[in-house]
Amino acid sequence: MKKIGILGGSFDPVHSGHVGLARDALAQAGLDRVLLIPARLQPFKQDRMPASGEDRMEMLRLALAGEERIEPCSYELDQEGVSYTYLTLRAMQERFGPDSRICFITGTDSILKLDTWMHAEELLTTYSFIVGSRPGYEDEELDRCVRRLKETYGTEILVIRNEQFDISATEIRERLASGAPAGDLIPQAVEDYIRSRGLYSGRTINDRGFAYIKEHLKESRLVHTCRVADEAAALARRFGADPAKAVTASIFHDMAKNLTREEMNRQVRTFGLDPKYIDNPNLAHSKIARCLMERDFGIGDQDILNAVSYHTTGRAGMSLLEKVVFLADGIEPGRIYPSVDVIRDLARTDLDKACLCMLERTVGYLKKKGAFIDTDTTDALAYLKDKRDPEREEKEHA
C-alpha cells in the first residue's frame, strides 16, 4: 500500500520550516510521496491580503525544485470556496485510489485542536496523521492528546521529530518589506522571486483595506469579501480586465456593511448622497463605501470607485471592471439561490450574458418582494438587453 503525505497551509510564503517538515515526514514515516497543498481561502490571522494563489504555487515550485518525491499540488486553489481539510483528503483518496493510505502532516498546535475541525470524526477515523514535534515542545500535552484520539477514534497517529527551528512567516514578510535579507529562512530562489514580483514590499492599499474590514466586519462578511476578490480576479483574467484593480475593488466593496441603518443615514447626509438611499442600507452601503475610499484611503481611480459604487445595482454602460465586480459579488462560491449555477456557467464564456441574467434575476426577486428597484438596475438591464438585441447587432455589422 502506498502512503501519501499531505501537508496543507497558506504557504505565504513557503519557508524552510515547511520544506523541513515535508522531508522529515518523508523519511521518518516511510512515505512514498508528499504533496504540499496551498489553501485557496485564507484564515484571517493577519491584517493583510495573502499573496495570490498563482504566486504561492510558483514559490512552492521554486522551493521544491530538485526535491525527490516532494511536490506542490494546486488542488485547493482549483476548487471553489473555503478549503476544508476533510474535502481535500477525500479528493486525494479518490485520486490515489483505495490501495493508498492518505496521511495528513501537521504540527503540534494543530493536532491539539483537531477534534474541533469540520467533520473531525471523519478525519480521525478515516485518515492517518503525522505530527511533527520538536523535542521538549509541549511533549506531555501532545502525548495526552495522541492517547485520547487513539482511544476515542482509533486514529493512526505517528509523532515524528521535526528538528527545524521555529520560522515565522510574519517575520519573513517584515524582513522583506524592510529590505533585509531572508535567505536563512526561505530558499534563495523564493526570495529572488518575491523581490522580482514586489511581494510583501510594504503596506499596500489592499493591506490597509483588509485591516479595516477585518476590524469592522463580521467573519462571515470577511469570508464573503475574500471569495469575491478571488472570483473577481479569476473573471478579470478570463475577460481581460485588470486583476489587481478587481481585487482592490472587491476588498472595499462591502466596507460599509457594518454600519447601522442610523449610521448609514447619517453618512448619506454627510456625503450629500441622493436621499433615495435613506433607509435603504442595501443600496446605501456601496455609495458610502465609495466616499470612504476617496476620503479615508485616498483612492482616486474612477474605475475602481465605480466598480464599488455600482456593485449592487449595476448601471447602463458599465465598464469591464464594473461588470467583473458586479458579477463576482453575485456568483462567489458562498452564494446559493435557484439560478446561481446557470449564471456561473454563463460567466465561463460570456460576461455580458451572465450580467444580464444576474440583473434579470435581481429585478425578478425585488418585484416578488415588492421592494424598491433602483433606476440604475433597470437602466443596466435595458442597456444589456439592447446591446444583445440581434437586430441591433446585425445593423452594427452591416
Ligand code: DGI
The other form holds:
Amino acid sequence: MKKIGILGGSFDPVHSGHVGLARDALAQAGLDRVLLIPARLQPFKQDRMPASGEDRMEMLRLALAGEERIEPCSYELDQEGVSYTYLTLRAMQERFGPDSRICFITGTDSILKLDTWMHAEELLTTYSFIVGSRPGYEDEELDRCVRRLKETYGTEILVIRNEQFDISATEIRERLASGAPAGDLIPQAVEDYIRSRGLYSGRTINDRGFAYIKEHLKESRLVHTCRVADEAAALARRFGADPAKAVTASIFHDMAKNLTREEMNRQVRTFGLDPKYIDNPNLAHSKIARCLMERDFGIGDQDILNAVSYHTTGRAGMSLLEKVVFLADGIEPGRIYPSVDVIRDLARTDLDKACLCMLERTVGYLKKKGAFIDTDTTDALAYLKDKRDPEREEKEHA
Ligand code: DGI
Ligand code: FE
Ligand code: FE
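With the form predicted on its own already on screen, would you show the form predicted in complex with 2'-deoxyguanosine-5'-diphosphate?
Following is the full complex, with the preceding chain placed first.
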C-alpha cells in the first residue's frame, strides 16, 4: 500500500516550516510522496490581497525544486470556487486509487479543531493523520485530542516532532515589506522570486486605495476625501474609535463617486445590489464602493466596509466607526451649508447628537427636494432619536 501525504495551506508564501514538515512527514511516517496543495484564498476574508494562485504555485515549485518525492499540486486552484478538505482528499483518493492510503498532514492547532471541519466524521474515519507538533506546545491537549479521536472514530494519527511549522507567514511578509531579508525563514529562491515579482512589497491598503482614488476621482473630490480622512481620524481619537480604520474607510468612501450614471447602474447590476440604487448615484456610490473594496482590494474588515457602505445614509444600530465616518463626511472643513457650524460644534462633545443633527438636516433637505429617502436614512434618524431619550433621562435622574 502506498502512503500519500497531503499538506494543505495558503502558502502565501511557502516557508521553511512547510518544507520541513513535509520532509519530516515523509521520513517519519514512511510516506511515498507528499503533495503540497495551495488553497484558493478568499480575498474578502483577508485584510490584504493574497498572492495569486500562480505565484503561490511558482513559489512552491521553487521551494521544492531540490526535494525528492515532495511536490506541489494545483488541484484546489484548478477547482471552481473554494475547496473543502474532504473534497480534496476524496479527489486524491480517487487519483491514487484504493490501494493508496491518504494521510493528511496538519499542525497541532488544526487537529484540535478538526471536529468543526466540514464532513469531519468522513475525514476522521477515512483518512490517516500526521500531526507536526512543536515540543511543549499544547502537549497535553494534543494528547487528549488524539486519544479521543482514536476512541471515537478509530482514526490513525501519528504525532511527529516538528520545530518550524509554526513560522509565521505574516512575520515573513512584514520582514520582506520592510526590506529586511527573510533569512532562513524561506528558501532563497522563493525570496528572489518574491522580490522579482514585487510580492508583499508592503504597499499598504491605504497606499493602494489612494492610488486608486487619485486615478478615478476629480481633484475636488480627492481633496474632499483627504479632508474626510483627517476629520475622521480626529473624531476617532476623540470618541474612542480606531483612527487607522477611520482613515482607511475615509480613503475609500467616495471611490465610486465619479463614475458616470451608466457605469454606476452597470455596477449596481454587476454586484447584484438592490434595484432601488439604479439611477440614484447618491445612494449607489457608497454601496458600489463597499463591493469594490471587497472584490478588488481584498478588504474584509466588516466595520470598515460598513462605515463606507452607510456613509451616506447611516443606519439603525450604526457602530462607532460608522458614525465617525458619516459625521466626518458631513463636517470636513470644505463643507459649507447653513447648519454645518452647529453640527461641528456638537461634534466636539457629542457624537450621537451631531449625527442626529446632520441626519435631521439631510432628511429635511431631501423632503424639500422631494427626493427618494432610503429606509436606512429614516431608520438611522429614528434610532438616534430613540437612543437620546433614555440617555437624557439617565442624566436627569443622576
Ligand atoms: O459623497 P458625498 O458627496 O461626500 O456625501 P454623501 O455620500 O454623504 O451624500 C451624497 C448625497 O446623498 C447628499 O446630497 C445627501 C444625499 N442623501 C443622503 N441620504 C439620502 C440621500 N439621497 C437620497 N436620495 N436618499 C437618501 O436617503
Ligand atoms: Fe459619499
Ligand atoms: Fe464624501
